[in-house]
Amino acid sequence: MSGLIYSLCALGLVMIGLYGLARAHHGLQQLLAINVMSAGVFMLLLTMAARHPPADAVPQALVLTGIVVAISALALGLALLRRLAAEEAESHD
């Protein structure tokens, strides 16, 4: 029963992220929506891994790797947004 609850929460996070991505007009809001979606995907993978008593180690390793990649992608996106804002401010001067 708890696996179903976690799966539904993961689906809810993905849907909230998709809605946020569709409605966002600013790059920072889009980055945050993508992070919410990735959290839902990570939660779903961990829920699938914990179905049987000895939890499978492969999905857990994939989630840990995915978290590192998501943080790196967020840092790159923030750096690009900062650079874009600086160039936009420079062109207005």
Second form
Amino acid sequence: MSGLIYSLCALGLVMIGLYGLARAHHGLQQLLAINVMSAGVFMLLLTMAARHPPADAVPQALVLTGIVVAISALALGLALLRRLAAEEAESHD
Amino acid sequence: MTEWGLALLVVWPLLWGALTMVVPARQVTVAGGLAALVTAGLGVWAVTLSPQFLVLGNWSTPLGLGWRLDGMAQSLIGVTAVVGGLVSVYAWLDKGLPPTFWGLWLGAWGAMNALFLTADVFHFYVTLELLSVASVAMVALTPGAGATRAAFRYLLVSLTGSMLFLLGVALLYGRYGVLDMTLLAAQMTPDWPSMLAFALMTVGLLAKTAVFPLHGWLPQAHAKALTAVSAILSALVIKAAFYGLMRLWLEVFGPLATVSASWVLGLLASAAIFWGGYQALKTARLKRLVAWSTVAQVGMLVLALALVVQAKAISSVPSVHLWQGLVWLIAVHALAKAAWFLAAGTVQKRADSDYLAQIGFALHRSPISVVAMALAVISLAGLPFTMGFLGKWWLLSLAWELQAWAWLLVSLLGSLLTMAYGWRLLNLSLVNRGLPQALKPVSVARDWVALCLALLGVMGGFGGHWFWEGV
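Next block, the form predicted together with the partner chain, ref. the form predicted on its own:
Once more the chain from above appears, this time first in line as the rest of the complex follows.
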């Protein structure tokens, strides 16, 4: 039962992230919306791991890898945003 | 021995990509260029091997990763090696490229090789993400806010696509408890978690392949990128995501890919062919034209995939040369599009302008590039004696056998559109030259590289016998 609640919450988080991505105007908001989405996906994976005791190790490994990938992509997004802000400030001068 | 060689196919470009970041700026081109040529050699070597399945580091599935070298993977690795090798030669000749290009390009190459080899859906996600990060960074190599904005948009679309794909992977693991593609294909049953996973993973990959209506990022990103980068993105990176679609529709989700599902693909593809063609006819800028043509040609690939899915679902049709035809079309498009983008970039550099109205004289003075573009266009349109002709012939006869008249008509009209927007450029070089103007000096060797790619796209047609009969 609790597994079902967690899975639905995870899917809900993904939906919130997608909605936020569609509504956001600022790049930072868009990046954060994608992060909410990825939190939902990771939560779903962990729910899959915890269905039967003992917890399955494979989804946990996947989530760890996924977090590393998501952080690197987020870092690239933030770097691009900073560069964009600098370039736009330059062109306004 | 083979195992080490295949590992090298991924590790070598990644390692050298990292090393070029610390090599002194003056030697980066030599180091990166040589590493790229060795990678191309490794790729060609991988094509000569016999198909096999590898378990990396003796870790068995599900914890370990399986690598699979089958006909489809070998063909894609080979296409990447040939096109990537020639684009690297062009990049070597291009003195305007920033030194960081080499690290990113080698990283992208290693990611693509891993992506083609992997037999694990989660590992596929990781390689896809690695490839997107490298591609986005390559777009951002162009200075200026416009390119940064295009790169950021590309990143957003790419990340969202990957997240949807990963969500599908999570659902698949929850339903079947395995991640290996062959194991998944063996157990696949049409129930709702599998269907949801199928839909999510397909949408994620459609966004990365830039299939209509998720193509909005492509014209900006591909047109703003530096010339060698445009060629890499358009000819190779798009194909990597399309390869994922092929694996999902033809293999992993085999029982779910029904005729009605293929109609969705066919409709999206038709819209892409017409919309991309229309925009390419309308645009006022050179690289935009080539980029919109990519949108249309991606539509053609997806249409072919839809037909193959139909042929597989209707078992009465003899299922010969199904994936071979798709791979052939991929090779046609990769060679032609790389040639076209490189030639266009050379002309753009010479004219110092991207507007069609201002490049007439530069086109007139770049006969080799014009021939390369003309050959690329006729191969894409599928005129006789080219590689594209064999691909188009295969596609039309498949549609004929399936009695899919609508798709037959769409693919014929797509060829006409290709000729029409291709003619816009040739017309400029032959008729509307414009006034003589001062041109920037650009080495003629760069025109020759584009011509080499275009010639391969034509000559490949004569080697067709070996491919179609051999596999």
